[in-house]
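Below you'll find only one chain, the form predicted on its own, shown as C-alpha cells.
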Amino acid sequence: MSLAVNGSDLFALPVAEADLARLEECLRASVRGDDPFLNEVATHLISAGGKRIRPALTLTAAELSRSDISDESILGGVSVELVHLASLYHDDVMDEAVRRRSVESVNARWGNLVAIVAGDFLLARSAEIAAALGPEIASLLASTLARLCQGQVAEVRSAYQVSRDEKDYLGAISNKTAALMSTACRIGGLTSRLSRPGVENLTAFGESFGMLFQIRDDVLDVIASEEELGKPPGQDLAEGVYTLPVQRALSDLRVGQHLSGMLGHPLGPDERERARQLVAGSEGIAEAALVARQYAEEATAAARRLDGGPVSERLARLANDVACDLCQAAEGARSRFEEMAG
C-alpha cells in the first residue's frame, strides 16, 4: 500500500529555501514578546515543525506574479499559519489530546487555561499582522475566523449522531479546513498584486484543495496505522465525529447495520478498533476517495485557469498527486482489512 501520510514530498511546493527560512524567522518573531513564559508556550508548536502547507500555498500563489516574494507575502503567510496554530491549541483542549506533532501538547504540558489563552494570543497576533496588510486582508481573515468557528460548532453539535448527513459533513469541513486553505491562496494573490481573475481562481483552488485535504485526513484516520499517523487511528470514530468514509460505510449493506449498532456513544479501544475495521473493509473508503478525486479535479481546473506556467501547473499536479496517493492507499487498505476480517 502506498501511503504518504507524513511524507513532505507529497505536499512539496516550489518555494525557495531562502523564502521558507524568511517565513520561519518571521513566524517566530511574530509571537516573541517580553514574557519568557508566554514566548515558550506560543512557540511550542512552531518549534515542533510541521508541513507549513498553508503559508507555502500563500508563497506559491505570490510567485504567480513572477517577482520576488515580498515582505507582505511573507507576513500574509505568517498570519495564516498563526490562525492554523491557534486552532490546534484550541482543538487539543477540546479533544483532551496529549500529543501533537510528536511532542507533548500545550494543554497536557501547561493546562487547558494556558492553552486557550495562548491560542487566543496567536489569533491576536494574526489579526495585528492582517490589519497592517490592509483592510481587505483584515476583513478576509476575520470572515475566515468566523467560518472556522461555524465549522467547529457544526461538528460539536453533530457529535455521536449516526444520522448526520453528508451535506452537514461537507459544510463543516468547508468551514473548518477549506476556508483557511482558500484564504492562504487568496492572500498570496492579494499581497503580490495579482489580477482579480487570478485571485479568484486561486481562491477557488484553495477551497477545493482544502476539501480534498480534509477528506484525505478523514480516510487516513480510518485506514492508516498509529506509526503512520503519529496518533492512534480511529480517533474520530471514538469521539463521535462521523466523517465521510463512516457515512458511506453506514450505507454499505454488508456492514452498515452492524456499524450503526456500535456507534452513537464513546468507544473504548476494542470497540474503536472493531468499528474501524468495519469502515476500512467497506465501500466507504473507496467512495470517499472518489469524492476527494472530484474535488481534486475542481482544484486542478482552477489552477489551470491561471497563467498556465510552471507554478500553476505545480498546483494542478499537487491536487492530482494527493488524490492519486489517496486512491492507491484506499485500494490497498480495503484488501488488507478484508484479509484481516477473513
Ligand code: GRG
The other form holds:
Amino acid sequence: MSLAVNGSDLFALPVAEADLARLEECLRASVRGDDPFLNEVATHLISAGGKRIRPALTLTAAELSRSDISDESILGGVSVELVHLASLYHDDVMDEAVRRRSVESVNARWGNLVAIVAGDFLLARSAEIAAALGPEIASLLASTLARLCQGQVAEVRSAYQVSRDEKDYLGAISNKTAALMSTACRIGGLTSRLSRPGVENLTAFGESFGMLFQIRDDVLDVIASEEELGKPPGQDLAEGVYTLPVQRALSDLRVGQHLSGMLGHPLGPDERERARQLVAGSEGIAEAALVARQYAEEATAAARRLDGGPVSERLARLANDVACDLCQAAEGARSRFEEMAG
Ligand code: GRG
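What about the form predicted together with ligand GRG, after the form predicted on its own?
Below: every chain and molecule of the assembly, starting with the one above.
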C-alpha cells in the first residue's frame, strides 16, 4: 500500500527550516519552568515528535502575507500546538491509551492525575500566549477549546450506539478536529495581518481540511496495518466509536445486518478483528473516501479563493494529495479483500 500513514511526507508543508526551529524552541520554552518533574512531563510528547501539522498550517497561512514570519505567528503556532497536546494528554486518559507518538503515553507513565493536570498546565500556557497576542486570538482559542470539548462529549455520548447517525458523527469531528485546524489557519492569517477575506478563506480551508483529515484517520483505523498505525487497527470499533466507514458499512446490504449484531458493546480481540474485516470488505470504505474527497474539494476551492499564488496552490495540493492517498489506500484495501475472498 503506498500509504503515508504516519504522514511525515504527505503532510509536509514548505515551511523554512529556520522557522520550524524557531517554533520548536518557542514550544519548549513555553512549558519550561522551575520544577524539573513538571518540565519532564510537559515536554514528554513534544520530544516524542508528532507531525506539527497545525503550527505548520499557521506558518504557511502567515506566508500568504509575503513577509517574513513574525514572532507573533510563531507564538500563534505554539498556542495551537499546546491546545492540541493538552487534548492528547486528556484523550489518552479517557481512552486508557498506553502509547502515543510511538512512546509510552503520559497517563501510562505517570498516571491519570499527573496526565490531567499536566494537560491543564499546557492549556494554561497556551492561554497565556493567546492573551499576549490580543483579545481576538484569546477569544478564538477559548471558543475553539469549547468546541473540542463539545466534540469529545458528543463522541462519548454516542459510544456503542449502533443507531448513531452521520449528522452526529460529522458534528463531532467538526468540533473535535476541524475546529483546531481551522483556528490554526485563521491565527496564521490574523498574526500576519492578512485581509479579512483572506482570513475567512483560510478559516474555511482549515475547517474542510480538518474534516478530510479526521475521516482519513477513521478509515485508516479500519484498513491500515498495526505496523502502519503504530497501534492495533479497529480501536474505534472496539471502543464503540462508530465512525463514517462503520456507519456506511451498517447500511451496506451485504454486511450491515451481520455487523449490527456484532456491535453495541465492547469487543474482545477476536470479535474486534471479525467486525473490522466486515467493515474493511464493505462499501463503507470507498463511500467514506468519497465523502473525504468532497471535503478535499471544498478545501481546494477555499485555498484557490486566496491569492492564487504558490502558498494557496500548496494548500490546495495538500488537500488533494491527502484525498488521493486515502482513495489509493481504499482501493488497495478492496483488492486485498477481493484476493482473500478468492
Ligand atoms: C483539554 C484541550 C482539551 C480538550 C478536552 C479530550 C478532548 C477534550 C478532546 C480530544 C480531541 C482529540 C484528541 C481529537 C483527535 C484529533 C486528532 C486527529 C489527533 C491526531 O492528530 P495528529 O495526527 O497527531 O496531527 P500528531 O501526533 O501528529 O500531532
